Each structure stands twice: as structure tokens, then as C-alpha cells.
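A single chain comes next, written as C-alpha cells; it is the form predicted on its own.
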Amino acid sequence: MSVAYFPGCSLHGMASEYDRSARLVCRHLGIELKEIEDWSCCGATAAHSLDHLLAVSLSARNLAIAEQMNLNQVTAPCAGCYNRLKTASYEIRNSEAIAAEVEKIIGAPAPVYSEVTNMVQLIIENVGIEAVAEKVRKPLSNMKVACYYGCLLTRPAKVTGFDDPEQPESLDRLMQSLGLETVNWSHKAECCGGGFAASETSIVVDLGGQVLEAARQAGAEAVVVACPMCQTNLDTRQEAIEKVRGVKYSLPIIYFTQLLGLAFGYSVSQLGLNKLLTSPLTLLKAKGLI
């Protein structure tokens, strides 16, 4: 199957290992990702905080291009991009006035046919948990992970329509199919600080610290993410969090696609596991997984 792929700014930059592992895994599962031609920024927090119509139009432009490519299913690995694209689709479908304004701004028909999914959803709904399990060559057993959804994959529920907004379990089930043990914990859908990464780092240190502490108390040996912003906040700020809290966490923050790829038999370098700041390699070696 062919799906329109919106990498967004992060996956062509700081989260290149997420991009690399996502493409490998999808190809392995029979999903052809076709990058949206001449895609542009989804608007992210900067746009929707200032101008609602601008934010909708920025994402709508990308959805319109996907429809021009005859691809009506769009996936975005970044939770922020997914949320903005999904919101734009929702707004256009539910408001003729907004759809009309968007058409004027983007100079194309309003994209009303695009189905937007995040990558966890894409794999579960189009491949299935059982089919993923059948592809596993190297079970990732004897390792406990905390599946971290963050605040954008499942909210607002009326827009995303994906999983439970407070107690999601889709990523847990996907990781369990690889042989991993997922912990029950309190902060799986709490915010890590999101867009405050550069402007208000103290907020990230506080909220990210709460996430890491909850994962540690639940017995997790690593945190699994599906968002480059969450990965960056929890990984790059971990040293600062440790200094503030006086606790040594050393919790690798791993993209779920990297673990899928590892279970499918791909190497550390192919998946970019050696690129993460809080290295998972010692843990993976100790578990006999690499």
C-alpha cells in the first residue's frame, strides 16, 4: 500500500534516526511511504498560537498536495505534525466557511478526502498487531519499557479519534508484540514541556523530570516514544533533570520504530540507535539484544 508521508521539519533534522527507522520499518511491513512533494512546515505551535486560519492553511496545503498525488491517506511520524494535520482536516470538514477561506489562501480545493494517521496508528490499523508479531526475528524479551504517548497523539479526542486520551494502550500492545514488557505508570499521556524546549527550559526540566521519575518508579529501563519533541526533551535535558532532582536516571529515550526495526533484524547503525544522547547500547547489550 502507498501512503503520503509528511516527515516535517524534525525528521529532516534533529530526528533523522526516527525518519530512517520509520522508512525501514514501513518498507519491511509492506507500506510504501511517498514523501509529499514540496511539503512545507505544518505550522506547529508557533502558527496556531497566533493565527488559527494560518495554522489550518499551512497544514491544508500539505494535505492538498497529497490529494494531488492521488494519495488520500497521510501519515506523520511527529506527534506535533500529526496533530496539526489532523486538526486542519477536522476544521475543513466541519466548517464550510473555513474550507472556503482555506481554498482562497492555498489556491487549491480544500482537502476534504485526506485521512490523517500517526505512525503508530498506521501500523496497527493497516498491518495489525498479529502481522507485526509474525515479522519478529529477534524477540526483545527481558526488558521493561514505559510507553510514552505524550499529550498530542490522543488529544483532543474529538479530533484525533485515536485511543483513549488518558489511558492509551495502542503503543503498549505494539511493543508487547515484540516481546517487550510494558510497565503500568501514571505519566504515559502527560506533557513533557513540548514547545517550551528552547524558550522556557525550566518548564521542560520540571515536566520532563516528572515523566522520568514516574517511569523510574514503575521499573522501566527505557522510555519508548513516538514524537521527536518528546524524545528531544527527555533525552537532551536528562542531565539537567538529574542535577535538579539529584537522581541518576540514565533512561534511554528510544523511538518505537527503532525497537520495531531491531526486532525485525536491522542493525544498530541502520536504525540510528547509536545516535541517541542517552545511549541505549549498554542496556541492549546487557539484555543480549545486540
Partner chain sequence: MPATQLSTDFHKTMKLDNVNTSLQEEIKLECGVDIELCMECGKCSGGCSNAHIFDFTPRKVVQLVKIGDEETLLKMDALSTCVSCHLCVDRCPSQIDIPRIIDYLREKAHKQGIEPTRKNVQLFNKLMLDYVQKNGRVAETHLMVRFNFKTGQYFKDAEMGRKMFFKGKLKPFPSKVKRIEQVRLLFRDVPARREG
Given for the second form:
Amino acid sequence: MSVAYFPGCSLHGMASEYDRSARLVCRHLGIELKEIEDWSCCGATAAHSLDHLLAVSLSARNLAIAEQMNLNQVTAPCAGCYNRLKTASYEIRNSEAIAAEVEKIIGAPAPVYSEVTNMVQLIIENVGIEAVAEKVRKPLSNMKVACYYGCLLTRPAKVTGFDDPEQPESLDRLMQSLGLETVNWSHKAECCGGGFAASETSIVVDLGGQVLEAARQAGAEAVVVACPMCQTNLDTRQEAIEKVRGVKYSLPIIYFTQLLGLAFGYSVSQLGLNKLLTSPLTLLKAKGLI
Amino acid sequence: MPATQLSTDFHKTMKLDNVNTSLQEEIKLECGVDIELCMECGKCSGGCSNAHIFDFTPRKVVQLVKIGDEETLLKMDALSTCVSCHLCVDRCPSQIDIPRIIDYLREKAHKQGIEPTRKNVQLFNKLMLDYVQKNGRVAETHLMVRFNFKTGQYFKDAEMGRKMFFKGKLKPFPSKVKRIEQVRLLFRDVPARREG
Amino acid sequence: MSNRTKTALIIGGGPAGLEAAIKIGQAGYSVTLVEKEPVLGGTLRKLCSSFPRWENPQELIDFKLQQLDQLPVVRVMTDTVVNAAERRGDSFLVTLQGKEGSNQVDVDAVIIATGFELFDASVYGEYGYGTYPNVLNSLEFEEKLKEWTAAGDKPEALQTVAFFKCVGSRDRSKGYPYCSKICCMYAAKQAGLVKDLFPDSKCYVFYMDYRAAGKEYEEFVRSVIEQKHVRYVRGRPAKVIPEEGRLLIRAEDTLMGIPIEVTADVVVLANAIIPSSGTKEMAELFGIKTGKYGFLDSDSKSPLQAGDRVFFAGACGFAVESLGAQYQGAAAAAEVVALFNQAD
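Next up, can you give the form predicted in complex with the partner chain of this protein, since the form predicted on its own came first?
Below, the chain from earlier opens the complete complex, with every other chain and molecule after it.
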């Protein structure tokens, strides 16, 4: 099965371990990821904050290329890219006026056929939880994790149509299939501060801190994410958060694909588990997983 | 919180006779958002990620649209600090898409050249779009460095940057789009392409 | 026309069904009253107190049961459900399924009084109902109040209770845009009971507005605020967060226009009133209409008539307090008696 793959800027930059582990895991599960040729940035927060049509067009260009490659199913591991691509697809499908404008701007037919899925969804819908469980070689038992979906995987619900916007379950079920215990907690889909990491860092320290605190109180030993922004905010700002809150969290923020890969038998370096700032290695060693 | 210059003096009697509904109609037409569905319950604002630092809670933003106070809306701090998390719309009993209203107002403020309360947020967005226009993609590291230099915060994330360098997370040579002219075309009629 | 005494079948033994059975019995017609639970009383039986007079609902039920006892024409069948119904001219052949097996009865009119259910609040992930143990729906909390009142052994650490109104109701995104009508009243009642049981506790009722349209209702809510010192907070809560064993509530005080937080031990949700599953089944069995939300609808001939010889009373028609359910039970009984009188 072939799927158009949109890595996005983060996965070519700071989140290369997400890219690497996503590709490994998909190949392992029989999903052939075909990178969208010459893809360009989805526009991220910057574009939709400044120009609606630019935002839709930037994403639409990528979907249009995927359609030219005869690939209608598009996946993006980055929740931010997923959300922008999905929003573009939604706008184009729901407004003929926007579709017409976009067609003019990108100089290609409006990509009305594209089905955009996030990577959690891709694996659950195209492979299935049971099939994933069957591939587990090393069950990740005795470890409690908090699955953190953030804002962009599920919201706005009318656009994503994916899982519950408040208490999503899909990533939890996927992680449970690896043997992990997932905690019930309040901040699965609260915001980490998103794109404010550089421009208003205090917002990230505040909101990210609330997420980490809720995860700690729920008894999580690590946080599982499917978004490079969430990962970066919770990981790189963890020290600042600890300083402000006076609590030592030491919570590794791990990409879900890294844990899938670990359960499938891939190594720490293959999955880039050594690249996370708050190292998960001590925890994984203590649990006998590496 | 940076002070917002209010066009409506909220300490004086508001003359409802003078309120005009054109902004409300404009938002319905341009964004497809009907604020007459608002039940004034405040659920949007109780759960808003940043309401505690907003000058106007999301419910008040809706109310400002109702009373047609465009000037306040275009100058308010909430335009800078809304994180677009969409908690408000998914919790709203009427699914009123407040983030869409915010984006619309941001775009409008930007086109009118109104100074945002938090210049860094807009600067960051503009620098990012510059990269997209130039290379088609964003090199996060370069963007961060450029942003910190532009804002005079030379050492802001130096320690974090050092750690990330040793983790091999920083890429000196970012990837670029080959057919960059395609991407640049998208910016043709967009005021956001103006240099920040 | 048969010479046997006319029989009415009443489905549901809550306040509406009980009232209807008594009135038809007193008029001299025979009644079969079926109730799926082992005892009569319906939801009323589960309540700790009533509004607006703080009465013990069990006393009303006991009185109604005494009235029933004096009416040999009324046959009460608990633990029984209606399985099948077949219209035969002016009567119905109805199959009743009890614990000891099923039997068939001929009846000449039917009153459906199947009551209501509470909307399942677990769809509001933000409130954590079904996830956090101290987030309860109003009936679950009423049960607690009943326990605490009866046994006298109440929790010591209960400092703060918060009530959320309009959970499901007045929320078109959840499919229930209507006002459930009774929540404003019972939330005030429950908050007042908490203050009676725990005078030092704090009680917050989060409201969009309070609707107290009924005899002595406005005075009742005011007394809860003024004499029992329950605090009303205007705003619909947005989030419940477990924090160190308690529950942190986030909302906006819409009068101040600022976000607020308060920590509670228990959160009580006033869920939307929705038709019970039995109501839907009965509508199908007797071939009558339901409205958009599944409540039984009048056929426009009479307010409580849903079809030929089929009537309804109480919360299966729409959310109603127990007093209103009794009114409707009596009114539906009058319809049946009038019908039977005409036929004789």
C-alpha cells in the first residue's frame, strides 16, 4: 500500500528522529511512504495568522503534487502539517469559491481527491491495532505513559473528523497494543503553547508546565507524542518549566513511532531515541527495554 | 499584558442606538461564522488556553463583534496571544469558530498596517514566511537564530542550542524546494510577503 | 363490543403511571399497571427530597401505594415489561413478560408513562464523567444525599461541591438544544441539601441563567441562595482537572468577564433529560409518533393522546417534575375514562 508522505520542515530539521522512526515503522508495517516530490512548507501558524488564502494555497500545492503522483491518501507525521493540509482540503471541498481561487493561485487543479490522515490514524485504519500487536517482538511492559495528542490531531473536530477532541483514545489503544500502560488524564488534548516557543516563550512554559504537571499527577513515567511542536516544547522547555514550577519532572517526551519501533525490535540509534533532550534511556534501561 | 487602546470607553454608557452590525455581517459572509448562535455561556473562555493573559476573553471578542467595535478588535492583545488551539470552538455549544474570527481580524489588522501589541509574534511569523518564500521550506535553527538576533536576544536559547547541537538536532544545511518559483507564485498577491 | 369490564394498560409505575392507575381504578375500570423495576415509584423513588417544599418523596409514594391497595380493580405487575402489542379493532392484544414467564392480556386503552433517562455525560471529555470518580450525574448524587441523610454517616472531608447545569441540554453540538426544564430546580435543591448536611461546606452552582417558572419556584431558588448561602456563578464550566485528589474547575465568571478556578471535592452534572429507552420501544410497539428527540408527541387531537387509544403522561412526553407528571397522569386517566364511558 502506497501513501503520499509529507515530512514537513520539522522532520527535516529538529525532529529528524520522528522522520526516521516513522519511515522505519511504516516499512515494517507494509506501508510504502512516497515522499511528495519537491514538497514545500504547509504554511504553519504563520501563514494562517496572516493570510487565509496563502495558508490554504501553501498546503494545497503539496496535495496537488500528491494527486499528480496518483496518490490520494496523504499522511503527515507532524500534527501541525497534518492540521494545515487537512484544513486546506476541508476548505477546498466546502467552498467552491476557495477552490476556484486556489486553482488560480497554484496553477493546478484544486486537490479535491486528497484524503489527509495523520500517522496515528494511518496506522490504525490501514494496519489495525491487532496487526500491530502481532508484530510486537519486545512487549513494552511495566511502563506507564501519558498519551499527549495536543491540539492539532483532533481539533477542530469538524475539520479533522478524527477521534474525540477532548478525550481521544486512538493513540492510547495503539500504545496499549505494545504492552504499555496508558494513564487516564485531563490534558490529553490541552495546548502546549504551539508556535509560541520562540516568540512568547513564557506561554509555552506556562501551558507546557500544566501538561507536564497533569502527566506527573496521573502517574506517567513518560509522555508519548505525535507532534514535533509538542515534543520540542515539552522537551526543550522542560528545564525552564522545572525552574518556574520548582518541580523536577524528568519526563522523557517520546514520539509514538519510536516506541512502535522499539517494540518491533529496532535499536535505540535506529530510532533516534538518543536524540531526545530529556533522555528516555535511563527509564528504558530500568524497565529492561534496552 | 501590553495595554490595548480601547475605542469604546467601557466605563461609559454604550449607546446601542449607535451600534452597527456590519462587522457581524462581514464575518458571517467572509468566514461563514454566525455569532448570533452565541448563547453567552462563557464556556469558550473558561477553557481557553490563554484567557488568563487575554485583554478580552473569547466571549468578549464575540461580544465586541456584536457591538461592531472593530477598532478595539484590531488592536487587542488577544490577536497576538491566541494560540489557535481550537478548544473554544470544539467546546462551544454552537460550535462558533472563534479562531477563524481571530485569524480574519489578524489578517485585517495586518493589511491596515496596525501595530500588533506583541511585535515578536508577528515578527516571528513574518520571518518564517520569508523563509518559505525564499526557500520553500523553513530551517528552524536558522529561523530561531535570526529571530533572536532581530530581537536582540543574542543568548536567549544559547544553552538549549548547545544541547541540541550535541544531540545532532541542528542542521547546518537546510533543504530547499527545487521549483521555488512555484512557491513564490503563491505569495504574489499576498500582503504578508512584505518584509517584516 | 365485549361485555367484559374495560381495561387500561399503564406502562410505567412512576408518579404519572401511579396517578393514572389510581384515577382510572377509582372510576371503576380495571387497570393493569406494569413496571419493569421490582418496586413502584419510578425515578421519584430515588430522590432524597422534593422542590419547592423539601418533602420526602417516599411519603407521597407510600400514600399512592395505599390508595392502590384499596383498588382491587388495579392489577400491579412489577418486574414486568411489554414485549409485543397487536391492535385488534378497538383493543390491543398485549404480551407481558414477567420474571416467571409471559402472558397475554386484552386491553382497551394504553397509557405510556415510561419516564426519562439522563443523557450520558461521558461524551463531554472535558468534564471527565466516567473517568474521574467524583464527577457524578445528578441521580447518582441524589443517591448519595439519600444515603447521607438516612444513615447519618456522611463523609467528613466534604468541603466543596460544584453543580454544572445544562450538561447536554442547550447544547446543539451534542444534539440537545432544548432546555431540560427541571435541572435549575433540582440543582438548587441538591445544593441546599448539601448546605443542610454540611453547613461549613461551600456550594457553587454554575449557571447560564436560572429558570424557575413554577408555583413557589422562584422563591425556592432565592431561599437556597439567601438562606442556605449557596453561591451562584454565572458561566458554563469548561474543564475539570484532577489535582491532588480533588477536582479543579475552570470556567469564566461571565459577569466579571474573567477566567476563574475553584477546587471541589465533588462535581455534580445536571444532565439533559432524554427519553428512556423504554419510551422508544413502546412507540414502536404501538405505532405512535415520537418527536425529533424521541419524546412522545401528541397527535394534535388532545395534548396527551399519541394515537388511537394510546395516551402518554409524564417525562416520556418531555422533561417534567413529579408534580407535573402527576397532573399529566390524572389528565391521561380522564381521557381514558371519557373514552370508556362513551363506549359503554
